[in-house]
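The chain that follows stands alone, in the form predicted alone, written as structure tokens.
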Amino acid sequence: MAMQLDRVKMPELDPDTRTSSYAEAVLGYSRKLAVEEALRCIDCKTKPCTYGCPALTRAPEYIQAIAEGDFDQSLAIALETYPIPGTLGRTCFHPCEDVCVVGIKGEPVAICSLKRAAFDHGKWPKIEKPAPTGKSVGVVGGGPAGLQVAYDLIRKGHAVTVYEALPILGGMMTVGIPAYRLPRDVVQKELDKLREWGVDLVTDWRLGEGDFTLDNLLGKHDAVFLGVGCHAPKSIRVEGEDLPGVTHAVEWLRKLELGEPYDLEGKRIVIIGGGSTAMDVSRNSLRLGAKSVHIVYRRGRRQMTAAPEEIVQARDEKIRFLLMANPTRILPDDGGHVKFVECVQMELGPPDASGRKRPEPIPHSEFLLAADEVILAVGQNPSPIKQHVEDRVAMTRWGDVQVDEQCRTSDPRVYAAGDIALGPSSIIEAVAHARRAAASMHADLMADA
């Protein structure tokens, strides 16, 4: 039979209808069409997709359970990585299908989608919980990475207690991911999942606030994982930048998930960045009302990081881009409220270390674009724990969390995964290195046992 080369399409709300609500904008495999694409997967023998992803996903044999109309199978498969597929199938930028055979000659095989139909239409497994072996584990985060290290070590048989910040748990799952591309309760199942295991999730706990500090973890648990990520904002450094009306992405999307109401009504909005946190707030501004959204970058269409999903999907909506641009002033109308953003014209020169061309102003091409807010998605900065941890673990001069490779810091019983060690990194990213640390506190717990 000749190999399929288009990829079964996932049905989605069409653009007018998406952006008058939150609910999902891809509605995802029905199990019928997620056979059919499964299907499509030839099965090859290298399984490259497995070694493209960073947590080395057993892909080729949950896909292969689904073609054969085994959705239950596949879940159970996929769970043998981490505990939200469910999240990963709707969020993962996915770097599997850029080394998938298929692709050479047709589309690649929709392998991340295909996760989220085994999540979507599969049963999970029975739990069978390991006897305990006596050791205790404290995890400061309950981000990707923490619940990463939780789920693999209460599967050892550890007790695990983890420890948010936040009044939610999820980290930027569910303070940075809209609900319309990542469902609530899709991460509370997960989250329910995990308390069955026999996690312990709590919230309101901060590091460095009250008696919670790093020593009384240790006094508490036998290890201590640090999984903070990195939730604070980075600087475009230009001037106007702390006018009224200018918010960083981070923020923004942290206190409208935590229920701060944004009036939007009418309203002007303008973006500065090209990532999938730029896409985000752009598209969180259309659903409140915002009268008119422009994203400026400074680079060009194929350099947005954004994936290109993403992208399309608020071209559809009506996202307006300025492409090869970038800000060089904000400036205020006469109450000090922003008004307008001056921005330059780009073009790219040599590439930087980043292996993309670097983005160089032109001359005297500066032009002024007006806003009612703005909005800045340009990248975060560690968690800020540096002064709550750092007479017992090394960091980084700019508040990262030294590590190894086997992610211990340089306190023995202190372990850190995660953005707070790799900074700002993709959610896959951040479950691949958790793993890793998990192993190590295994392997280090097990040895004192």
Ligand SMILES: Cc1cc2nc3c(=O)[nH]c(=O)nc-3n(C[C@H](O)[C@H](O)[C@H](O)COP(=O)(O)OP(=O)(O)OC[C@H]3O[C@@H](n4cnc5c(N)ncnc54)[C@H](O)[C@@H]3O)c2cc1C
Second form
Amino acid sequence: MAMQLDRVKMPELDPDTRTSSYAEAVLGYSRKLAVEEALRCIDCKTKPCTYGCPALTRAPEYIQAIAEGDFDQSLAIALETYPIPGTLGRTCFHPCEDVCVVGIKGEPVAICSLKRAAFDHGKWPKIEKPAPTGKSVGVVGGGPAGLQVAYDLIRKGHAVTVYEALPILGGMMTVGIPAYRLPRDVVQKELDKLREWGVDLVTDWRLGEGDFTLDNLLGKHDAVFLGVGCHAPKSIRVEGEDLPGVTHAVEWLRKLELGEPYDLEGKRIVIIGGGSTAMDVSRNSLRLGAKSVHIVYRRGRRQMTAAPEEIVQARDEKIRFLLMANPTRILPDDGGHVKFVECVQMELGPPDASGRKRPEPIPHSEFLLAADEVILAVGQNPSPIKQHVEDRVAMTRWGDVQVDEQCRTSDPRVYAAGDIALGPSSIIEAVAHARRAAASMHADLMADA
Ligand SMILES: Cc1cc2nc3c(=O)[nH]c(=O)nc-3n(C[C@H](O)[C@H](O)[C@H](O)COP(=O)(O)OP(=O)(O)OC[C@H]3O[C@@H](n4cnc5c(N)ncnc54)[C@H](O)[C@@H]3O)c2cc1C
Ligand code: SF4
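Condition change, the form predicted alone to the form predicted together with this ligand:
Let's see the whole complex now, leading with the same chain.
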């Protein structure tokens, strides 16, 4: 049979419908369409998609199961690697697809969306609990890294408690990624399954507050995992950054998810940054009634770090992109509230140390952009746990936890992975890193048994 070069298209809501609500923008494959797409996988000999995934997902196997119409088996295979296939199937940056051999001549197999189809149409396998080992683990942070460690260790028979600072679990899956990309019932189902496995999920517990100390955790548990991510804002170091009306994206998104009543009706929103976070705040702003949304980014479209599909969706929703432009000052009105963002036009100069051409300002090219609100989406810094753990755990001067290849820290009973050790990364990288941490924790716990 000839190879199908074009991907089976996934239905989406049209841009006008999707900006008028928080309904999921991309609708996902029906069973029939998923089988059709899975049949595009030629089950090639080398299967580079497996190695293209940091977590070594068994993609060829779950795709073959879908090709045979067995969605239950497909979901069971995905669940062998991680507890969040529904989340990953909607949000993963899918490095596996970049190396799919079908992509050499045509469009790569939709490996990521097929995982979503396994979650959407498959039945969860029965939980078979292992014999308890008598060991107990405390996991700090309820994001993808923490949940992965909890999943891997509960399946080995260890008792696991996850301690999360916020009233809701999920980390950036819920307080970063908006519900129109990742519906909350998907995350809820994944969390419910972790509870069924026996993971104790504790919220409103912040490491460093009152009695919530690393010493206390180590008194209670045999080992502790730190997966607190990067939730601190990053400055853009321009005049006016602290004006009323200027917010950092991670704080803005977190407050929105925790119920802050934003009213952007009729407002002009300016967003600084070109990554996934910039797309999320911009598309959220439209859904909250903004009159106009501009994204200001200092490089060109091809250098934007957001996923290409997110950029297309933002463009289709009429977000305006001001590329090769950088803010120089944020200016107030007479009452002190933000009124304008002064920007300068940029051009690409010689390559910097990373090999990428460095954007440089074009002299005398400043212009003013009117703004009722400015949101800074230029990255995040590590969550501030340094002062609470550094007497036991070596940290970098920037506040990341220092780990070795196997995610061990300088304290033999403390481990770390995900963004707090890697810097801001992605869900699949956090998952892959956390799998390594869980493997080390299990080996060390059993060596002591
Ligand atoms: C807006 C946005 C959109 C993104 N979109 C995508 C995407 O589409 N696809 C993708 O792959 N990646 C995306 N990412 C990146 C991805 O979400 C992160 O790389 C990933 O969530 C990191 O996982 P983690 O578990 O290490 O940290 P986090 O997800 O940040 O979880 C850390 C958890 O620790 C908790 N915590 C912090 N401090 C404490 C404390 N002192 N005590 C107890 N708990 C604490 C936090 O509240 C949080 O729940 C996005 C990031 C952002 C900001
Ligand atoms: S690389 Fe592509 S064709 Fe090969 S097994 Fe993976 S999905 Fe199938």
